[in-house]
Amino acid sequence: MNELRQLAKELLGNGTVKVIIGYSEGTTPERAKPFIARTEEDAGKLIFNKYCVNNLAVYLTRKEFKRKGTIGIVAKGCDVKAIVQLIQENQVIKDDVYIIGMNCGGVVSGFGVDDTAVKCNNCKVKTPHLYHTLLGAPVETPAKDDGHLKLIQKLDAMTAEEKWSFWEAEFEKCVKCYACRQACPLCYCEKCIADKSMPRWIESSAHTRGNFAWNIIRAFHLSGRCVGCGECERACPAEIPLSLINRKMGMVAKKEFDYSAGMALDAPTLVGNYDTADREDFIK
């Protein structure tokens, strides 16, 4: 923590960055909250621990930060994947962000709990793959059962009717609060399709038809783009397992196109690239 604060103080003091998006202590030591350090004094409030669950990349596309000079950001490996994806999609200028990469041994699944988030059990980016400065010691953690993968495999074995019943029951819980959208760093449209009323593409009422339309369309919009940070699922007050459908889309992208979102700056985005050699037999 001291090295993070010292680095932040230097970066702010010499003008390398305008601000640093990081974490500070919340209402209790077991909580952390997003924090914007603007001064050297603010740098002394920065922390990084297992309670730093938020993906701070979501702030990089906000108008308050875009094209305001170089922005520093404290980033876990999964957060860095989101930053890479945003750079690939021309939403963030590479030279306008200073990445303080943090070696990470996993974060908790949510505030008020102390168990490790499922997404961390088999994380491949505990050491960030892109950074300007890397802090913290590398962390070796034993692999655990991948609960989400088991659920995906269970769903894959279901009939179409059984899958429909499963997701109908899950989406029935949706209250259309759009917390998933607000927490997602890849949901950056200035006006979401869910908010458009001329024409109205997605019914605003929280009922089966509108809920299905919203959740399925959002999943398609994240196809080949979701970096698996799990913020949508964590933010969902109805506890809908949103990461299952997003991860399944990512698995298809990997299998059919050998593409993993947020892993390589020099790779073209999946949805923005076309190759005549691409397979099409999986399209049904």
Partner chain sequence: MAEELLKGGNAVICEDEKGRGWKRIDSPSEVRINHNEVPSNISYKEFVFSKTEPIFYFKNRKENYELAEAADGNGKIVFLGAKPCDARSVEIMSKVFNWDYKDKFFNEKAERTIVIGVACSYKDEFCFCTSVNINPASPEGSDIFLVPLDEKEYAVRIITEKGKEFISPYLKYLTEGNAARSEEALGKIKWPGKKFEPGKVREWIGNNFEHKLFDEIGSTCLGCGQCAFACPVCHCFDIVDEECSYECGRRMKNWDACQFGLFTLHSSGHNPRDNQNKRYRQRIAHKFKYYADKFGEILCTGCGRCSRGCPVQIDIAQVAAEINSTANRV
The other form holds:
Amino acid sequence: MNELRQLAKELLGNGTVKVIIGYSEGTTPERAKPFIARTEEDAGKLIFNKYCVNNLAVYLTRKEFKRKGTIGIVAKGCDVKAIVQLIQENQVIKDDVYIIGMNCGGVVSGFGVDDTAVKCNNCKVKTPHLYHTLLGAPVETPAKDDGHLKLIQKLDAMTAEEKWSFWEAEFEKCVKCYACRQACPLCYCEKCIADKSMPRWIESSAHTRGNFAWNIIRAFHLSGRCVGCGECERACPAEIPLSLINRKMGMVAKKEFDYSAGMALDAPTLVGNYDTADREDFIK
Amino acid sequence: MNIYKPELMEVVEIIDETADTKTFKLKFKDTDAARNFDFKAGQFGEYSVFGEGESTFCIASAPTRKEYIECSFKQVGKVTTALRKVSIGDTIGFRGPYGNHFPIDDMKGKNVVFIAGGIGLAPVRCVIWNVLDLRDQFKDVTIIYGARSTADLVYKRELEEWKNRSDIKTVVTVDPGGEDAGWKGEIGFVPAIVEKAAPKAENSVAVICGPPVMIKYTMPVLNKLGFKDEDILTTLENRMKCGLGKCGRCNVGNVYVCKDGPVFTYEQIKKLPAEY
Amino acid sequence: MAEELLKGGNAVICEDEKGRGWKRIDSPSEVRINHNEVPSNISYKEFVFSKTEPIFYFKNRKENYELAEAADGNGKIVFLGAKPCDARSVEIMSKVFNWDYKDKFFNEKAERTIVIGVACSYKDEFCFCTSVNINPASPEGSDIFLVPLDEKEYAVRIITEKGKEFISPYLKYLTEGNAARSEEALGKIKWPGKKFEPGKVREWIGNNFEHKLFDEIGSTCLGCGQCAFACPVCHCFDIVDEECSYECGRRMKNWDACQFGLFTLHSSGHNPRDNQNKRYRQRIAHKFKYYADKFGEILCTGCGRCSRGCPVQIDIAQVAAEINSTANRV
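Take the protein just shown as the form predicted alone and give its structure as the form predicted together with its partner chain.
First the chain shown before, then all remaining chains and molecules of the complex.
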């Protein structure tokens, strides 16, 4: 923590970065919250621990930070994936971010709980794959059961009707608060399709039909783009298991196109790139 | 009673004001509703195209004219685009009248100066006709209206009519560069014209409506001429849905524009948080 | 008793087993009275102020529009196990839905509600009911009030006439109790500490509209509607048209939130609340100042749902407490 504060103080002091998007202590020490450090004094409030669950890359595309000089960001490996994907999608200019990469042994699954997030179980980026400065010691944690994979396999084995009723029961609880979208670093569209009214593509009503339209279209828009940070699911007050859809779409992207979102800075994006060798047999 | 359910209105006349602005003359389909309907100058309504939604505009006709209501709208969003496609004889929905109104009774016996810009003439027009229909109860009446160009002037026939009346003074202006070959009116921005044409402030009331920038620069001019903030009336526009003081989006501080407004004196506006 | 309650055409609403929200139960086995655990993520307001509901139907045949009224149900809506911070929600919202025009969609449901409250022995760092003049042992807002005595036993207190009338057919299931015992149970409840003085907050907001505090919070707020939708008293809504079939449509009244950028956006492109700082300020000011000024009620029950669920941990009580201490400093 001291090395983080020291580094932040230096970066802010010598003008390398304008601000640092990091974490500070929340309501209790077991909760960390996003914090924008603007001064050297602020740097002293920065923390990093297993309670730092937020993916701060969500702030990089905000108007007040975009193209306003170099922005420092405290990032775990999974957060770096989002940053890389944003750079790939030309939403963030590489030289506009200064990544303070954190070696990470896993974070908790949400605020106020102590269990490790499912996404950490098989994490391949405990040491971030892109950074300007790397802090903390590498952490070795034994690979655990991939909870999501099992559920996805279970869903895959269902009939169409069973799948429908599973998701119907889940989506019925959606209240259309759009916390999933707002917490997602890749949901940066200036005007979301859900907010477009001419024509209205997605009914804004939070009934089953409108909720299906919203959640499924969001999953489509994130396929091959979702980095699996799980922020949408964590933010959802209705606790809809959104990771299951997004992960499934990611698995398809991997299988059909050998593409993993946010892993290679120079790789063309999956949906932004057309290759004559692309397989098309999955379109039925 | 379902407060959200509109009355059905037949569109009986459509006037193309400008390339993107139309005026509708509407009649109630239900005779009881027509008979019971009454409103005051400055009130507004919610107009619907079923299947598209509702949009908020003032009632642009005068309450002294009972058989119909008129509204003018500019095509900007979903509902106004749908309204543009409406033809004579079609049915639309109307809820209202809502909100407070201009204090016509308090204005009696005074000079009245109307200042409007662009489509902002619509709510002012309602007061103008209200005043003109009771002409002998008011002193000097001055109308100052400006638009970006001659093509953007609304209510052209009425502007002519007002200009030809000897009991009112009407000044119409267009922004520099907005004039066309035959333009005989003023050329210049509204604030400058107000400085030239407004009556003296003593025993006068100003009614002003137009784009925010016009209001911003006209206010100091009025103050300079001696108009007190409480004698300057305007009508605020905020996004609304219900018009009934429920849905929560039009509030500016603890004021619901749809209920406590839309008509405010400049004195009242100065006290509001700057969220309009 | 629950069985008979369910049979009578009543909708019995209980917290769901996962604590996500509230649901209408079908069998007595689903009864869940949560008096000592964290409140559900989402409050029960949706059963009175629906997250989406038709306000009328129209038949879209040219030349012939017909408007049809939206149907509404009857039978009691019984909130079973409302903590004191939930029990007051309907009466608080009722102010705005009735201050002038009366919203029948809210009222028809509100009139049918029976609130069976429960004394609350849960308390965490986000609870602040005592700061907004509610307390965990208070029957205010309840028609019938339960006081947990032990694992299985509740003392039942009849609070209102409505509650008395409602419970009369079921009195046979109850036994005469000992008032002292329930008083003792109530006395044992530990109240959350008072975090701020609402009057102070209200006054300060009125005088410090442009304070930088709002900018600090706005800079991390994501602009989602979790806080508003989880809240037992947030009541803003949208009105939209949608199709129900090729020839028919309906107008819907849907939850909306002041934290959304589109909420106040004019069609001209002008937006009076054009950034998150202003939108967050609106939330705080509406709760502690505007509603209080206009309706004499704080638009907050101190349940802490917005803070617990906020994806970026904006803690409303902490914000109010900070305002309070700022106000004390000057």
